[in-house]
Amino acid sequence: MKPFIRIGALISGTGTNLQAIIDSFNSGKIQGKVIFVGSDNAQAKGLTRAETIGIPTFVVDYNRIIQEYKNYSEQAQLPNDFVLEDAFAKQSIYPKSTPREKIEFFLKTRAIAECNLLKHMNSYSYDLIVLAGFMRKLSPYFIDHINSASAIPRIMNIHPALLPAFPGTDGYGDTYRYGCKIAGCTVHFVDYGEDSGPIIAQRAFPILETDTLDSVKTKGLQLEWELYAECIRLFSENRIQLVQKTHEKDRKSVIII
């Protein structure tokens, strides 16, 4: 019998990757289920997708939390287990040359929001967290909570570019505007940087002279739906192992067994 995997999903938008994951469960390609869907956006259409089929949902309003911190930072209640210097030392989203106050603002507001996420998530027993169009960067505070009891990372993301090229929010757009002849998508584990975690798998496709940015995005999404489900299946079957870095600056990678 195939292993049964319990997935929690975080989204910000329409949830098309979420739907592809749900479909992979319904078809029997993967044995498991999505046990909750969380979002930073109460208007995310993906929440309706989940609610329609009985998947529990919740929302953590990042915008409100950030605005309240801006207005009342001295009254802000940081999580009791949040250690600023630890998070500051680990994070690699911002270069160390960034003004400290900017990094501190990010880490503190994220910790408040992520503590709320974790409170919701702690109601469930899950094996893997998938980011399915979740447009918020995660901090060491959240990542460490999820990964603390596991030898393998437990947060997976899909990115619309062939990493390490074109990290960030507009992978297909950056690829297309740069004039690349090949585009693609990447599934990777999340680490303390921006789209810098261990790569699990990638899929590529040619950009034709007749392609537009919209057609590139359409082609990419089709591959994303297939690739994400495949990587979740591999994770559920314990077929993903981390490869140790040779040098500190090397990107971690994985092997499929």
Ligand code: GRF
Second form
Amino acid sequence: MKPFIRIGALISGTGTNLQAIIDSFNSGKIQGKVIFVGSDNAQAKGLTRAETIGIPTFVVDYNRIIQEYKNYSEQAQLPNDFVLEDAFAKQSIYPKSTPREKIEFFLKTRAIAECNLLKHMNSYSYDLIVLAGFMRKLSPYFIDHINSASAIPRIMNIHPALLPAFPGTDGYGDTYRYGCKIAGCTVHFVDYGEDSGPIIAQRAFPILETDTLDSVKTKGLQLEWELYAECIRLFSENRIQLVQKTHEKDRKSVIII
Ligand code: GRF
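Now show me the form predicted in complex with this ligand; what you just gave was the form predicted on its own.
Whole complex next, starting from this chain.
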């Protein structure tokens, strides 16, 4: 019998990747279910998709948390288990040359928001967290909470470019505007950097003379839906391993067994 995987999803928008994951459970391609959907955005259409079929949802209002911190930072309640120096040393989203206040602002506001996410998530037992168009960077505070009890990372992301090229929020746009002849998408584990974690799998397609940015996005999304489900299936079957390559001292790579 195939193993059964319980997935928690975090989204910010339309949720077509979420839908593709749900469909792959419904069709029996993967044995498992999406047990909750969380969002930073109460208007995310993906929340309605989930609610319509009875998947529990929750929202953590990042904008409000960040604004409150800006207005009343001296009264901010940081989580009891948040250790600023630890998060500061681990994070690699910002280069170390970035002004310290900027990094601290990011780490503190995210810890408050992520602590709220974790409070919601704690009532569920999940095997894997998938970011399905979740447009917020995660900090070491959250990542360590999720990964602490597991040898393999437990947060996956889908990115709309062939990493390590074009990290950030507009992968297809950046690829298209650069004049690339090949575009693609990447599924990777989340680490302490921006779109920098171990790559699990990628799909590529040619950008034709006749393509527009919209057609590139459409083609890319269709590949994302297939690729994400495939990676979740591999994870559920314990077929994803992390290895340390001898030439890469600080980095681990994924192999599929
Ligand atoms: C996808 O292109 C994904 O790669 C990116 O955001 C988009 C989300 O789309 N991170 P959807 O919400 O799954 O439709």
